[in-house]
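Next up: a single chain in structure tokens, the form predicted on its own.
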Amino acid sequence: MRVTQVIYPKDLGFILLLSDVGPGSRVIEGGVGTGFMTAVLAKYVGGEGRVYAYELNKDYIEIAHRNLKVVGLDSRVTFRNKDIREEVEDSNIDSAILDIPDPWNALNSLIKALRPSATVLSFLPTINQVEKLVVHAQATKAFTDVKAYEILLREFEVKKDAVRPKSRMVGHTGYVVFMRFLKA
């Protein structure tokens, strides 16, 4: 079941690559929605890793848990019905992925949970949110390598002697902000 917007595969793949999430990783996800990103993260952390999924909406947690159960990944995820902007109870985290409207408000609680050199990525729909997050992250002086990206994907129509871009493309879906944690 899906009640929220999922992050498109073009953005999701880029987020995974930058996050350096792999077998054994400990990952925080802020904003679970229906569990699409949660399932992908759970797959990549493997049986030895863990995803700590923070979500305020209990209905979303139930839907995400049900969806994860269907694909057999529910045992790799711990759901927390908490506001990631106020409290993170986990520690020694390798990466945090945020899909919330105001991720700058989660940075202070994340700082206590992240291990040195951990990655933090955020998916945002507007450039105003990107600016606010980047400025806030730089002001904390706890993060380095702060960058913002937009991924555009265009398929080509290939025929003999007639190669051209398809008329439709997956254009703007959102922005990805990356940063690496230095220290508190």
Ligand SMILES: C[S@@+](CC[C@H](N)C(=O)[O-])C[C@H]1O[C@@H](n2cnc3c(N)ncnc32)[C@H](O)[C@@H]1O
Given for the second form:
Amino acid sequence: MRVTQVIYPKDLGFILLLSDVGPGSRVIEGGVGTGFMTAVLAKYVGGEGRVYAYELNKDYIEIAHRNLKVVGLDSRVTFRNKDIREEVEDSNIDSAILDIPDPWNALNSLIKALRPSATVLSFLPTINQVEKLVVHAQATKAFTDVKAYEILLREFEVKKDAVRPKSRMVGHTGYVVFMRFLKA
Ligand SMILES: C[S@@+](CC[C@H](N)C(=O)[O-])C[C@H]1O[C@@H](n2cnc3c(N)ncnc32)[C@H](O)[C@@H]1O
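Right, the form predicted on its own is done, so what does the form predicted together with this ligand look like?
All chains and molecules follow, beginning with the one already shown.
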């Protein structure tokens, strides 16, 4: 069941690669929504890793939990019905993935949870949010390698002697901001 906008695979794949999440990783997710990203993270952390998934809306947690159960990955996720901007109760975190409207307000709580060199990735629909997050991150002096990206993906129509991009494409989903945690 889908109750919120989800991150498209083209962005999700890029986020996952930059995050360096893999078997055994301890990951924080900010903004669970439908739980699509949660499921992908749960798959990649494997049986030894853990996803700590923060979500404001209790109903969304129930739906995401059900979705995770359907794909058999619920045992790898700890859902926290909390505002990630207020408090993060987990520690020694390898990566944080955020899909919330104001991620700059979550940086201070995350700083206490991240291990040195941890990655932070944020998915943002508008360029105004990108600017705000990057400016805030740089001001903290706790992050390095702060970068912003947009992924454009073209699908091709392939017929014999007539190969070309499809006329229609997804014009816009959002931007991805990457940063690496240095120290508090
Ligand atoms: C777009 S949805 C996330 C979708 C998810 N990334 C996916 O792929 O299925 C954003 C979610 O963030 C939650 N949210 C917004 N601000 C939050 C905060 N400060 N702490 C925790 N969750 C938050 C909203 O309730 C909403 O469910």
